[in-house]
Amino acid sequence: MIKVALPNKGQLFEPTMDILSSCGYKVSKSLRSLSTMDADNQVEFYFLRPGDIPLYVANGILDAGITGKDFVAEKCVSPTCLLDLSYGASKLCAAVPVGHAAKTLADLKGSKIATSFPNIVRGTLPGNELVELEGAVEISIKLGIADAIVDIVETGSTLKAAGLRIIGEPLFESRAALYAHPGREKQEEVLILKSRIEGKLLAQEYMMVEYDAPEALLKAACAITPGIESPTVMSLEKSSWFSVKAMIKKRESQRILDSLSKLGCKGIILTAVDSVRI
C-alpha cells in the first residue's frame, strides 16, 4: 500500500482527478474528506494543499504526489520528479500598475514586492523588500502595502482586472508533475502509477489507423504506416487483399490518411487511443 498526495483545490485539482480516474483509480473527494482508499490498486490518496505536498513527499511522510513544479521550487526541497504532466501550465510573473514607470525586472530594484513565493523571488529578484501573502496578491498594491507583485499567471485576466500589467520575462515557468520520495520510485505501486499516467499522456499523441490494401500496394502502404515495431498485416477473404493496422502520430494522421487514399487503399478508419505502453 502506498500513500499518494493530491492537490485539494485550485487549477490542479480537477485535471488530477480526471487523469487518475481515467487510469483506473477509484478516487473521489467529499466536502470533508482528507483521504480516500483504493484497496484494489493498493493506494491511499491524501488531499492536501498543493504548496504542502512537496514537503510531505520529500520528507518521506508520503510516498508520492502530484503538484506544481513552482510549489516544489518554493519549498526548496528535492523529491524525485518521475513524470511531467500535460496540465497546470503557468508562469510566475512580476506585475505593476498600468501607469508605473518600470519596464524591466531590473527597474524593480529597491521596490516592495508582494508575493506568495518569497523563496523564488529572493533567488531571482534580490535586493527587494518582500511582503509575504497567502493569496489575493494582486490587491496588495491597491491597499498600499506593495509597489509591485510577483504571482502565478495563467491567462492574465485577473491582473488586467486589477489594473496591473506584466513586466519582463517570467521568473519561473511551471506545470504539474508526479513526484516520489527519493528511493521509493521503484516501489511496485509507484511504478504502476507512473506507467498508467504515462500511458494516458502518450495516448494523446497517437491514433490507430486501419485500412485494406491490395497486395500490389501493400509494401508502399506499410511504408506510410510503419507502426511502432511494424504494422499488423492480415490476409482478407478476398484474394490478394490485406487488412493493415498501425499506430501513427496524431499530428500526422490527416496527412497519412490523404496518402493512403491517394495510394489506393480502401476502408480507411482512424480511431482514438485510450492508453498505450510503448
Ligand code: PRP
Contents of the next structure:
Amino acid sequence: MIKVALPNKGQLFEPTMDILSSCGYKVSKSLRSLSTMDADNQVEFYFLRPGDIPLYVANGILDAGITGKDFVAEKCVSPTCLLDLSYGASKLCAAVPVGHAAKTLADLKGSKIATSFPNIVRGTLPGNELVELEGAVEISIKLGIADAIVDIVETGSTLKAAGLRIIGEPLFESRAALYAHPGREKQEEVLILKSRIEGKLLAQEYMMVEYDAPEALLKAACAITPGIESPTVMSLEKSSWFSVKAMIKKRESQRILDSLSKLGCKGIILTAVDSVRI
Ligand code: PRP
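Let's see the other form, the form predicted in complex with the named molecule, since the form predicted alone is already up.
Complete assembly follows, chain above in first position.
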C-alpha cells in the first residue's frame, strides 16, 4: 500500500482526477473528504493543498504525489521527479495595473510585491519588499497593499479581470509532474502508477492505422507505416491481398493516410489508442 498526494483545489485538481480515473484508479472526492482508499490498486490518496504536497513527499510522510513544479521550487525541497505531465502548464509572472509606467522587471525595483511564491521572487527579483499572501493575489493592488504582484498565469483571464498586465519575462515556467520520495521510486505501486500515467500520455501521441494492400504494394506500404517494432501483416482471404496494422505518430497521421491512399491501399482505418506500453 502506498500513500499518494493529489491537489485538492485549483487548476491542477480536475485534470489530475481525470487522468487517474482514466488509469483505473478510484479517486472520487466528496466535498469535505481529505483522503480515499483504493484497495484494489493498493493506493491511499490524500487531497492536499498543491503547495503543501512537495513537503509531504520530500519528507517521506507520503510516498508520491502530483503537483506543480512551481510549488516544488517554492518549497526549496527535492522530491524525485518521475514524470512530467501534459497539463498544468503555467508561468509565474510579474504584473502591474494596465496604466502603470513600468516596462521591464528592473523598473519594479523598490516596489511592494504581493505573491504566494516569496522564495522564487526573492531569488529572481531581489531588492523588493514582499507581501506574502495565500491566494487571490491579483486583487491585492486594488486593495492598496502592493504595487505589483507575482502570480501564476495560465490563460491570463484572472489578470485581465483584475485590470493587470504582465511585465517582463516569466520568473518560472511550470507544469504538473509526478513526484516520489527519493528512494521509493522503485516501490511496485509507485512503478505501476508511473507506468499507467506514462501509458496514457504516450497514447495521446499515437494512433493505430489499419489498411488493405495488394502484394505488389506491400513493401512500399510497410515503409510508410513501419510501426514500433514492425507492422502486423496478415493475409486476406482474397488472394494476394494483405491487411496491415501499425502504430503511427498522431501528428503524422493525416499525411500517412494521404500517402497510403495515393499508393493504392484500400479500406484505410485510423483509430485512437487508449493506452500503450512501448
Ligand atoms: C491560479 C492562480 C491565478 C489563476 C490564474 O489560481 O493563482 O489566480 O490560477 O489562471 P488564469 O491565468 O487561467 O486566469 P488557482 O485557481 O490554481 O488557485 P488559487 O486561487 O488557490 O491560487
